[in-house]
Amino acid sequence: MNDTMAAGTLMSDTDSTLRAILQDVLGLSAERVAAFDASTGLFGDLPELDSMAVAGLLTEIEDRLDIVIEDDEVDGELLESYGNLLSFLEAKVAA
């Protein structure tokens, strides 16, 4: 596993990829995404992440991480925070 440093903390490949996806799909700046931590709110907190953007975000995540996210795995808690989404994706990638 390759890890990179960001803001003084170790960042996993999945973390780096998720940050890049959020930049690309939602049009967020690199600086804004770099400041995300586990408690950063996503759905309901980021105006860019509305119900229309969720499908595009999940599709891009599946493509870049080579995973399948089942419909029944997507709920409000998953997209509540950056930490929730990252933990879910790290578990999917490891499986």
The other form holds:
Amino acid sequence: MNDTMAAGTLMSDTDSTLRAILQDVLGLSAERVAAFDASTGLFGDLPELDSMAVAGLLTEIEDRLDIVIEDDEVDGELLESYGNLLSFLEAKVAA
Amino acid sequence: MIATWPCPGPHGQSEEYALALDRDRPRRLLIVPALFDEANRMRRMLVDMMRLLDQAGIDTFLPDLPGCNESLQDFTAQSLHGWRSAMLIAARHFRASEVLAVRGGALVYPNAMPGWVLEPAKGTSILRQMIRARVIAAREAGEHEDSADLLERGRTEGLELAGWRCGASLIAGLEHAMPEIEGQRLIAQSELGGGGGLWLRAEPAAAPAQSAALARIIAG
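Since the one above is the form predicted on its own, can you give the form predicted in complex with the partner chain too?
Let us now look at the entire complex, which starts with that chain.
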């Protein structure tokens, strides 16, 4: 296990991997990405996340988590918030 | 700073540009850029690296792939094979002694030359990501497009992906192209320090620490 402590809560591997990827894609500091919570808005709230950036994000997630995300799994709801994306990925990784 | 090199294209000879820091020194590095938008996101980092290598006594050349950047060639007429020939011609024209291929540049660089490959990308990954961007953009516009259908159409008719009007030969070429690394040293992004790979960035950015780390590896 490689769990990391952040903001007093135990973070899953998937959570820390997703934060690391968002940090790379958005060019944000670790501190800013650590402050993301379940309700932090993604696609729609972060203007830099256009369709090309989202495609890059999903492809990088697939590579680092060793999963495949199908076309029909990618909808507005999935990318609406950090919490939605994380719970989708945690379910994928566990499957 | 701006040099030209003659390059045969599908419609005859054309003149292509390269950014060149050339003082006729013995070490002459050809840089084969990443493909599509990744080239834009990494250009600043590479140009900063070129300036550092200039100070370290190494000449550098960053050519445009035909159809890209300042090139007047038709993008739709391009193929991996065409880009590979063009990069070999550029290497000869500039009398390059070594090569740095970046990401998808590893699919088209002159791989008989000594040098480095930074985080090579597979053709299929590049294609998959661009098709996915198109599917997501369509969904946002309330339309439905299917990756498999798009790929099938692309193979026969060509396909517009992220604003690039890719011809059928480019799509078909990308589908199975693998980087062919022949003795060049692989450079992992992790060797360039923090900040993550710039090709992942949603917005182009400079990364002086990464430029410096890359220049150090190449200067040796």
